[in-house]
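Starting off, we have a lone chain in the form predicted alone, written out as structure tokens.
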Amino acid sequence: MADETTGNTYDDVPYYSYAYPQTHPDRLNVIAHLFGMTPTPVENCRVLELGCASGGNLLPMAEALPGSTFLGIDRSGRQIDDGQKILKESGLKNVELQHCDILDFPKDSEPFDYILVHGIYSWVPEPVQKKILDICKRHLTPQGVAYVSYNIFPGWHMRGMLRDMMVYHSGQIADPALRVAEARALIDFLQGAVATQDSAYSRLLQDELKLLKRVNDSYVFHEHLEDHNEPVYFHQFNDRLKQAGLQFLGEANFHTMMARNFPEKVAATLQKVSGNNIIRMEQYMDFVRNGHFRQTLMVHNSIPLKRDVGGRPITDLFVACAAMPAEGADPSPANAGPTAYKLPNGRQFNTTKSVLKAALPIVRGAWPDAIGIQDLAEQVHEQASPRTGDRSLSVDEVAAVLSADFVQLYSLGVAEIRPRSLGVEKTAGDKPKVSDLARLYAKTGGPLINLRHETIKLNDMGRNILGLLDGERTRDMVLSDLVDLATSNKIKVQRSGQVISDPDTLREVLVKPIGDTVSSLANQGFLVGG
């Protein structure tokens, strides 16, 4: 979200550099596939990220996809320097970070299969916005996909009002930390001042204060106090795409595109007022949701897209789902009635489909990795012998049924479709191994990214344990190393509020945290094969 034409605030206040799963080539590849494209396989692709900060999003991609190449540029020399240090220590050879202004991106650069622009577009002036779309048009391969995130109306009408207040109140303060503190204080004051009012304004301030208390100072500064923050309506952004020779492919969060995820009457009205025009549909859904942020995928305007995703086969792709039967539900394929399933995040769905009921325990067993549809079909066929009427289904027929079922679950946002297996080691052996980059970040204080490209928070002990899981150490060796770190005062281990220094007591206390942490890391998708 840096201003590409004036002084660079990102050198003064670096933006936390995280992994964003919605930007991963895996996600872009699948959505392009669902709309009838033939995107470049992620295992052998070229990726460009504009505004890469210190590489927290790009480096884990590069490690996970060693056959692909990655280029990140950012105008903040400080953040590129930070990323270069990590890159040098990581030993990664397929990624490059460059200190470069977006406006100076070379026109003769080679094309890219995937272009990522997260948290930049709304926060830069018009010339840079045009350049971003020009880069997407000029440097995308014929079947390439670009991702751009940006703030939108109508939701930002209300949030923008608060931004204006914070900018006014803190505008004369030069120090970024003091500006953020004053901005937070203003919202806190306003919220308290109207606390007794039962009004939309009071509720707005309460919601915004809750948000500001959850996020770090860097986010507040760059989201609310930068000189540039220009939201648009989605239909306006689409007009800009057309002018640039691009077209709307979809949203990175695919299920948000489905009108059927609204209540039935709402969905029917949306269909009526949109007239089956996808741009109008997306705009009206923003009106209903009071949308404030979009993560849009775009492609060349010459590509014919097939919007009937329900009929799109995914038998060459992989699926993942962490759903378990809800308490008291009967998940047997022989049960013709609806079975309720619940995800760890609390979301639920029901199904009456016997083949899907037979498949879901197998898919859950593969979690946190994904399983190929064809492999899944073979296992379902072997275990359940699915039938339709008096006829047994073939493996290919089971695969076709599961293909349609998982596209539907993906459209509901309760299952994943991926272009590949992630290589997750689901069973933690005696010598558990975490990726080199994750161990490096654990030691340097960086974000901990799992193989699913998710940022996971661990406490200090968890980070210390993760940093030792190199596939060479046994659990007992990890225990000995932690004891050595504790007795040399490099880490602190406490029990009942007291620091422990006795080696025997440390061994006794640390056994359980090691076991619990390794199991948790396996469930979270951190462990890789030896």
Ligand SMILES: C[S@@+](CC[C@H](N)C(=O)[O-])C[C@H]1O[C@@H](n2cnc3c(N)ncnc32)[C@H](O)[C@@H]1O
Given for the second form:
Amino acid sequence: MADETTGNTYDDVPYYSYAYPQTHPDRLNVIAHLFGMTPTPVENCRVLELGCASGGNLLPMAEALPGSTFLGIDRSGRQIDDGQKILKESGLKNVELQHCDILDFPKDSEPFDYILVHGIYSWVPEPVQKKILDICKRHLTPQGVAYVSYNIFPGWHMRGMLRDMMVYHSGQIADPALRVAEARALIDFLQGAVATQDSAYSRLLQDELKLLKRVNDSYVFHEHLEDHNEPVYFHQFNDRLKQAGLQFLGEANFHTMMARNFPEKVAATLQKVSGNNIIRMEQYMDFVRNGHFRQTLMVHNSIPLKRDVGGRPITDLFVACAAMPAEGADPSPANAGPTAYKLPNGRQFNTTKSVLKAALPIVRGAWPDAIGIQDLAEQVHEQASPRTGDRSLSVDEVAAVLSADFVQLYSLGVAEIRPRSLGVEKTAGDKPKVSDLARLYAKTGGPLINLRHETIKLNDMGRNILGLLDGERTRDMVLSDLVDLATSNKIKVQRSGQVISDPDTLREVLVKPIGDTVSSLANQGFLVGG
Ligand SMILES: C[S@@+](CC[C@H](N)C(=O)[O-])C[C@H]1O[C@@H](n2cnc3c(N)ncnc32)[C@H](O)[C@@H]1O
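What does the same protein look like in the form predicted together with the ligand, given that the last one was the form predicted alone?
The next block holds the full complex; its first chain is the one shown before.
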């Protein structure tokens, strides 16, 4: 057992602490808003994260929202120490990381507007699970929203079978790295043993092996080899919410709540069997998807929720969408037929709506940031003078139309709704700047998180370049600094497998990667204003 080493598996094998956009107060705020609540503005809120590891999720939130305060707790002293070192260097004053067990969370703590619990609930014993929901009930402000992620059935019946075998095979091994290696080796062996069979078991092993190859050892250790891993059916989790005095608000991935995203016949049957009951609907959708993980938002049970999403305008919110017209499509608002749009991830959607067609290029122009619906409506109105039938629409009417259209796109999972603009600088000038925390993480090997709260992977050279973009250095100075780093052997620059040390050759070789990295950082939402 790994616990024989320190008594805390997360001290022995720290978890890579990343940012999770689905936990961001922006997301929680918007979904609460859509269901008729008046959540606390994210620019001035209090956030608690339980099991924050070394703060990879909380610190970037705190930097992006300087008017809000953030508290993270974790029972792993080693992870909190790591986080505190970064925190001290970052100079952030609005975030605190505390070494504290969830069970010892003080009853008299101040309330929070947003409580985040990611990757913990299923992996802790029942008293801690109960305490997590107690904390959500006791410490949420009246319009507060909590996020809890957890493993679910039916999907975990299949994954759990593999976990049982991995635990059986590696359970006697004390060294965590060896345990993980043995667990991986077992699945590898089993998959090979049944590879030629045309069976569900063979396909299951193949899928798990593919997943295991993509994830790091820390993930395998904590996901599969922890002592506790207790999945539940969604309806059982909902019963626990009720017992705690909470209620289901929605899922952090909003579009997963929409039965109409399934084929028509499936959606119709789902409607029939769920009888307009949202809990039954969610449960049946898990059955259809063989769901294995949920990211549920919850609020006080006394809040009257309005489920007619789209019925109320969201003109005070912001929208973002990276869609471009698909090849050959006619995006002109005057074209009354359907126009196909394509997202960078390959997803497509169609619209016949002329106001939306006029809006989408403006929204694309604002990407990777979001644009306020009111601002968007004014621009659409100015450019296109939209009409309904014989009548021209006023700016407010355009805003109302766009509200409904973007709620629909959000429900499809092809556009974002946000409560604010992210302050992304889109033009990469001569002195590009990324946030202080991103530069610090680039130097310390931490996660690289953009203003959209996404973790982005960069190669070593990308990291080195990002670490120098402080808004003071020109691109030429960045080049000189990189050349200095390479000639003093602090970084390695290669061409055709040969390490380069000649300064002139280095200058020649490094110009392009600097230009490319800066452009790609601009597109990915890393650049901030000077
Ligand atoms: C799988 S990690 C998830 C970390 C982070 N939330 C994330 O998703 O990246 C689980 C975290 O919960 C912490 N944890 C487990 N039991 C805890 C408890 N009883 N009190 C506080 N933290 C706990 C662990 O130390 C670890 O950092």
